[in-house]
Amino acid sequence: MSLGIKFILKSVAGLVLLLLTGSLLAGCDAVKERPKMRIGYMNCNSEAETRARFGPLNEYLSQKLGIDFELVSVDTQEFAERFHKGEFDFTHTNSLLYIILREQKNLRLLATEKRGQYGPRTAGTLISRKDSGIKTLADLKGKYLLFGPQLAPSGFLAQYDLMLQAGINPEQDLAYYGIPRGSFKHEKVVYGVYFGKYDVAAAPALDLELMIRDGKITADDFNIIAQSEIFPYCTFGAARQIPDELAEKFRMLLLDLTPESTVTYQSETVKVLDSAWIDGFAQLEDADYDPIRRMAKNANMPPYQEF
């Protein structure tokens, strides 16, 4: 065999070995798994709605951060206990739950959701039917009232605080108060008054705004007996053990979202904010949540309750 042929064969063998090595390395990269983490999303109306709303946002965060985020939908009453067990790395909750987790587990504030007329803030209202004759807080004595979930800052806490400030003790001065069962509790309290089963409802200002916008009710149907001060809306947080760099990247991704931000989700290109029913995110300070702290202390609610 000539020297030229031997050289060619050696060159070909070397090239084949190089290609095989590169292919194996590429294969290793292809099967390398991304890190996995969990985001706990508080159910507002139902688990199905929570997954439909926040699935694209969850996928957007996964793609941008290179982390497989598992979306975990959690009932409001179970959220604190499950967070204490270390089940979630990041949280999306209402502002009262943020305060509870902040006080108990030093949850880190990331960003606050913007939605409706008050942007990153919201309020609670007390409403009655227009024809009820119930127009002031003093008129509530002896009446039947329907609250939203007990850990809802704009559906229970704000209204409870309003009554206490007016010298009305809901435990003693109302004829009865209740909380509806099942899902979509905030809409149920509005309809409870609309159809005359209850005299007064503790309705979030945002839910009234959205129900009027969607034609479910009209503003002329109700008296707004009282409205609370505004306070922060739903909030993203990070567990204290999350590295600062990752928490900051997560925060900036939320703050940088625009109405045009899209993600490929379930083989479709969707707008992230539209899917989540969110106008955007804002950077608030922990001190902005002090109105919630004051209300919770006044109403003897978690995390400040005294027995």
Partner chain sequence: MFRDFFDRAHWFALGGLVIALFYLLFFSPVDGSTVRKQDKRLELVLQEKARIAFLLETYAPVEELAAAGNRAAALLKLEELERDFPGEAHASILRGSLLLEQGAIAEGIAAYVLGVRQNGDYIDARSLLGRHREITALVEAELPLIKVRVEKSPNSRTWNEALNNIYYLQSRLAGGCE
Second form
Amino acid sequence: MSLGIKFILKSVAGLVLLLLTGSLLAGCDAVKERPKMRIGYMNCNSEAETRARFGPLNEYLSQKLGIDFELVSVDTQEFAERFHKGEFDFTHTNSLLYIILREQKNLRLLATEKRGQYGPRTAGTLISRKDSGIKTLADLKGKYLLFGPQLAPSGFLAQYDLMLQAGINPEQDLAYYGIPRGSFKHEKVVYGVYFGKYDVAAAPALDLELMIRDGKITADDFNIIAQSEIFPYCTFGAARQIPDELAEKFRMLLLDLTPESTVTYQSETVKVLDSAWIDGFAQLEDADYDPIRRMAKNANMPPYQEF
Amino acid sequence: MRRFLTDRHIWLVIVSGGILGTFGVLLAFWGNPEHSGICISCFLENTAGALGLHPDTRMQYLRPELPGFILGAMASALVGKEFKTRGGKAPIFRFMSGFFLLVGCTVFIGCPIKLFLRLTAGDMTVWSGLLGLLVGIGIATRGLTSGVYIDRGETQRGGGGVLVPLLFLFFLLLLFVRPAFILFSERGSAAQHAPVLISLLVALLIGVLAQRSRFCITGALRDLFLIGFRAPLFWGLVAMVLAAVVTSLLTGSFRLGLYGQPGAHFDMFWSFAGMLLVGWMSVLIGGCPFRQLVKAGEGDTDAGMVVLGMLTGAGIVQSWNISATAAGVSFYGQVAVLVGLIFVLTTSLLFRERATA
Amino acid sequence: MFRDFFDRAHWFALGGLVIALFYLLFFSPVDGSTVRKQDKRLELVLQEKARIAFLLETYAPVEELAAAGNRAAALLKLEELERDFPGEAHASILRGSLLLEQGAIAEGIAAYVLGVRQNGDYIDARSLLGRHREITALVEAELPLIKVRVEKSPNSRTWNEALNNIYYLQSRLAGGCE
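If the structure you just shared is the form predicted alone, then what does the corresponding form predicted in complex with its partner chain look like?
Now the full complex is given, and it begins with the chain already shown.
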């Protein structure tokens, strides 16, 4: 056999070996490739904040479940519509959005976030400045009131319902009510009253608690005119098409999270709950959300809105 | 059978067990903490607290039962001409054994006597502890038959055997004199106690009977493993259990159940491990915590070292958060039990007499 | 024992020392230094009384708001006090009571458990801080309800935790050694 033929044979064999190795490695990659899913996270203040808060949790879930979860930051107003289009497999929303999606698309309840003294629940409060003389719901007539975002259960719905229950129609009996623009609406309403621009504010109990904890305000700065009954806080849900087994694993991962749970996120080891400003997760039942349903019906709000 | 029925010693053991069971329940009925009519480890924790050895202000009281047991045993030994200063073998080992006995007991929440008092009052959380005690005694008994042997002390000069009884007599005096440096809880379990004179008289009686009969909980179970139902001490234990059940029923303190039991927790594994340590250690050193008190009253300075180790341990388990509560066993308690088991395993290896080849 | 001078000297000295000790214990006046060293029990009692007085005074605004029915404001006041005195058992007990009144059952029970674990005085009937009757009522009222919830949802971690917590309170109420 001439040297030329030997060289050609060796080259062909080498090429075959190279191709075989390459295809095997590619096969490995194909095996390693993880399924992709999307989790819609309702924006509280801004997209950047949502990503910073929930990025580590999202990564933790991805690593533990072997699924590439894409974190989708969603504006509150757009959430239901985008969910209806099938954009998300899992959801993280406030409790009002949860019941909207539950009623409309049979969203499955997974776990409820724990934060603050009420744990997995929260409440809405109506506050006034201590020196304002506004102490009861009856005093609200003819006053200037600042609400939180319209789809916020503890910043709008609960207080709207409180007033209706007390025989005050916010649309007619108040001198004016408004909703602040931009981000950090809940803090803005508190400061709106604190600095005397508004008479009354619809503040979430949790935000008051956090602002007191941070020393931004004191408990003695305000009159708590009224507080709603407590109802569930932010909630993780799963779309109906998600297999039961996966939904259950997702739920258990959330419930098993402790303050010491960590994840490697963007080359750093971070505490999952700490990053997300969450104390933990609780397992509530759909019936626990009935107070929200009652409030929404009373206030003529979605998903029970009638025109 | 006839020999069994006519043996005075067996009847003495049975009466001792019966009295222990009866008064174990009655002392709680008369004011001691629930299920703790007699509990050597609890009493030692209270005593250590009263002496200022730990800071828990709810666990400070000079329990008169402890001096009662020791002085009753001493009186009985003196009358029976059995009081003899003896000991001197492996004193530091015995001191440490006393310490770890307390660790095991407090992780379980109670000494072996209290284990049976809890059981006979219907507390179903004790089963894991009982199993641990039996396994511990079983392992230690196997060790005995394999050559694990700690030398018994010899008769000593100098009358040192009287020192531990004198120390506890001093504690008794402190209880009556109540100097300002002795602490007494005004709340918590240490504030619960039967009338002092009743506690003392009962303890003296039990001390006398225990000295005459050699009654011991772990000894009874050890003998059961070694010689079966012929073991007199076992029948003493049976009598104690029966008497405690009957008295619990009569006083209305029997409540069968797993939940809501006084001074109990659900860390079953650690209850098992704690009592495993107690059972194992007790057989190695020749008796449960109660028996160590009685032997110390007879002038046994080795037992006296165990008692001092237990008293020291009683202070440390409270100060270092080793003792368990109804909430469960603390991290430090878990570590201490494991260290105790390492200690007892090492002891078994080092004290084993091996046949020379 | 009385054989020679050595023995007799020892017995003599022993007798003298016993008499001296007896005199010291029962007849000698107590000087100032002894008083300072022996007042440990008094110090502890004072500490305890001062502690109780401090707690009652510090948390009085919370109690007043709660008594006026303004539980939401009382909880916020507690949060404010938490900044100065974090982890205080008294705050946990008050929080437990306020949360229960607002229907946060599992969280209320958990707060009581935390308080009792931090300071057993709260379960004591004879302590000035004791909430024995209140906790007894809580256990009697909530135990059957929580059992039902656990039976309905046996895998609910939240209610199983609440059940364990209430069993803890039940066990502490039953007494026993701590």
